[in-house]
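A lone chain, given as structure tokens: the form predicted on its own.
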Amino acid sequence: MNKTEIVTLKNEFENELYGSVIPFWINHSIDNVNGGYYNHLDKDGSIYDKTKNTWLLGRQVWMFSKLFRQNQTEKKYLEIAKIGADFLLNNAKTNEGRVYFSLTEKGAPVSIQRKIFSECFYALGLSEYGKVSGDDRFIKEAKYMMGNIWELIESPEKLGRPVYNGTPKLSSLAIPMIMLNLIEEIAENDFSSYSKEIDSCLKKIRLHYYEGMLIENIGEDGKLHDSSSGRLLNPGHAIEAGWFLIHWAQKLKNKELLNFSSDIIRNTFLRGWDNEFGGIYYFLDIEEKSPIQLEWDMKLWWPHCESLYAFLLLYSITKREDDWKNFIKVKEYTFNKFPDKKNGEWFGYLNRRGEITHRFKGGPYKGCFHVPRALLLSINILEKLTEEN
């Protein structure tokens, strides 16, 4: 590749996010009445649900903060990032110090889940909302709720998750990576105060590693666990966790932990990719024996956005030229298949031969996130390779 191939890409890259994807979630999801934002947009827009997901909430508030953050001229974006983060400051959180997992257009509280991943993604928000507003409630409130989830994390039964006698002792890829993540975002590069999180962390992730890659699930032993769930294979989770470790792996400058990162990205797509159709399958199982997931063949357009960046990532570092074609066949297949020119913004669900099998834009899990977060890290990559060439 030339500096002419690679500035022709961050252009391309640019005019989807700029010219479609933001312009999509600002023309139809702000809610300019009630506060917060619509998340459940049809294929033009249109909504075809009121129901509002925290998830999705604290994502956009991260999304546009960090939108302003590289943008200042751009106060649209602050402004945006506001209406988000003050909805859910005001109505996300129960007495208890969880998060509902999803709200009334006004903001009652709906639905919880037996799980962290609410409170992530409203700390994530806040945090950043906080750090580029200038208003430290929110910073305050996002390390609050921090301490919450470690509490939940140490203490599952306060999710309210029953454990009976035959429940398999398994310990989940989503936490330690989730937290990785979170721990990067809040503290940025004053992260020595989390230094045992971040071993922690570290270790667990680790005892998920098996030929190469990093299954969902591991029996508390660091033994494979003999069953569906502890087989499971899910593609995207994994390159998504492998740019992670990348990123800690530069902070920390450690090299061999890059290494392993890279091992995992590289090995989990050449296990994830669709030979015969194209794309990433959504779910395997690691001794190929059938998933049980229903869905397990389909192409979903997040594992495609984090592959995407991970290897432009990884050739950032490298410069080795199987890394940089595993990109442009990523992107080849991406950008083929889940834009839509008329309406903008992305198709999130395909079949496997690469048909769109749910025409909506944004649901209870796709938001204004992984498209645009996978593209403005792009952009930022592009940006330096095209000053080093």
Second form
Protein chains: 2
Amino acid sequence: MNKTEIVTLKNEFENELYGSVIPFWINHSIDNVNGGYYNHLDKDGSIYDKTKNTWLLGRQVWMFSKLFRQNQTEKKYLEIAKIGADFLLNNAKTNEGRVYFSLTEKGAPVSIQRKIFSECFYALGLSEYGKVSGDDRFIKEAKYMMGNIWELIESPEKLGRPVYNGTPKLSSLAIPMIMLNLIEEIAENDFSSYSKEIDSCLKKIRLHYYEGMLIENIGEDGKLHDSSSGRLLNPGHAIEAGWFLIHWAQKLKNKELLNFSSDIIRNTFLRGWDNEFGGIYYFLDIEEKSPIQLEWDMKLWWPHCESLYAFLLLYSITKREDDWKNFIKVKEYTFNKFPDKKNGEWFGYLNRRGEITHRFKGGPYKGCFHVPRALLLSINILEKLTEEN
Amino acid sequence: MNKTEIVTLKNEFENELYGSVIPFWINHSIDNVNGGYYNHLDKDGSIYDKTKNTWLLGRQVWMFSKLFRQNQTEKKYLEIAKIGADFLLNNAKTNEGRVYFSLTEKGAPVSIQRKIFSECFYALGLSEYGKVSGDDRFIKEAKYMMGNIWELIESPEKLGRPVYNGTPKLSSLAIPMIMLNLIEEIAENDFSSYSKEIDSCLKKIRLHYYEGMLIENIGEDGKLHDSSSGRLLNPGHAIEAGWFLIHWAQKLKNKELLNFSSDIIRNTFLRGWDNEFGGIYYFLDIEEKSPIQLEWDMKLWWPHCESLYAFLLLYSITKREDDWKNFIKVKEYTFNKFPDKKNGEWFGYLNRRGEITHRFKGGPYKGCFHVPRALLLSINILEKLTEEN
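Target state, the form predicted in complex with a further copy of the same chain; input state, the form predicted on its own:
First the chain shown before, then all remaining chains and molecules of the complex.
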């Protein structure tokens, strides 16, 4: 990979981010009447459902705040972030300090999940918006919510999901992962006050280590739970955890953690890649039983976004040819299959053969997040590689 | 369709039911140590998860009780039904009179749903077992649970799912449908004491009528709710509702209801059939927006089972050639794609092209129910048609 190749890639990523993906959300998602963003957007950007999902509101606030941080002259990014941040602050929180999962277009509560992720993306968005806008109310609110999230993790019965004497005591990869990402975002380089929490999350994640990868659910004793849930591998998730961990290895200057995370990314990609049709499977059973998820063999946009950035980041550290080759392998599949060259943004869901199965650009779980995040983070690495060359 | 054709079909259905499907469950599902049945069975019948799901326990008790009712000399059917009925009675009920969704292999509670279906299949299984065994405890228990279910329907907040001021007031097709089926099973021909409930269910189902079909969720005012959920068509479900309604039209000698249900079956099948690859879609958006369910274009075993019986039943009443042709169309796709000739039973999940995507025979939602129920009901119709010819 010579300088020309890297510059070409950087241009391609920038065109995709600033010429296709971000304009789509600017043109179609913003609700100037009620505030907030619409997230159910059809192929052409038309709204097919006015329900607003807080996961996606929080993530889009984060994304536009990040874009403003990177492009300080573009005031419109900050204005767009404000529309979502205000809407969340005014509507998303319950009286008990939890966060609804979905709201009507006007902000009335629709539903709540028995999970912590609405709270997490609420805190993620408000924190970043508070920082780039300089409005401390949002930072304070994000820290308050972070406190509530720790409480929910310690006392999960508060989420309302009953635990019985036969309920398997499984630890979920998603929780320490999202917390590590949240601490990284909220604390940035001032993370010393979180060192206890960081240690705890890293220990919890290591429990999930299995055959060189990270599996989704593990017994609290670190033993494999012999069930579909206990044998579940979500390759995109493990690879995303891999790059979260690399960021922490860099902050903590921990070489062992860097090697650990690099291996996870490489091993999981090897196992998760479909050698027949290409692309990364959504779910696998680690012992090759039949996965029970109906969508297990589909190719989703986000595992590819995570892998794209993970291998580029890895290469920028190791300069290993195999890491670069894997980056290019993911890049070719991803750019070939997902982008919608006509209407902008990316399709999200392909069948095993790589054919588009869902024409929408935004849905209850796909919004303005994984695609632009991966592109923005990758552009920054490509920039660094250009300077080095 | 001459007599030979009907006799050939009947033999084929009987071979499938008694030579392939039922032996699979007898050989692999029964837990003689702890009681109950295993329902997570791989292609070859091996157990890949020991969790026991009450939906499937209740349904399998019902199925073996029905088989005994039809084949009174086969005591083993009754013995097998007893193993599941005892296990349910001893383990499945909460102190509040609800029913867990899943249990450990020894019967300890694992999880509960915020839905009424575990309760419904518990009542369904115990009622039929009580009748064929003559053990009144089970009939009493089924009627007690039926009372609890009505209470949960009247006061859904008891299920634990919060309702907010933005939560759309939608009526779900599944509830009046399952209740009509449950009354049919529990009351049989002695249904006069349920006439208020039957009327209420029929009215609720008619609310869902849309473009000649039945959609899943409708505003309580009978208006289409403009959302993915409000536009959802589950063709297999609407067709299943169709034959439940035909049974009631026959019991109530209601010609208008018969025409109504016949149209639903025919219109839904026309809309739900995939003209390119064959088979019935799992989910559609009634206004042809992109469905949000990841599995929308998959071909599942159960919508085909429901359609198989629905068209045969319809033909036996109308003697219309188009109803027979549709029966044969479904029969050919279904028998061509789903049965596992080597190991017995049927595969459950195909992709849009009709290729097997999941190799298991039993999973968290697939057990000993839709396949043998459709075969048994169809055999009885084919028997009747043979006699008429």
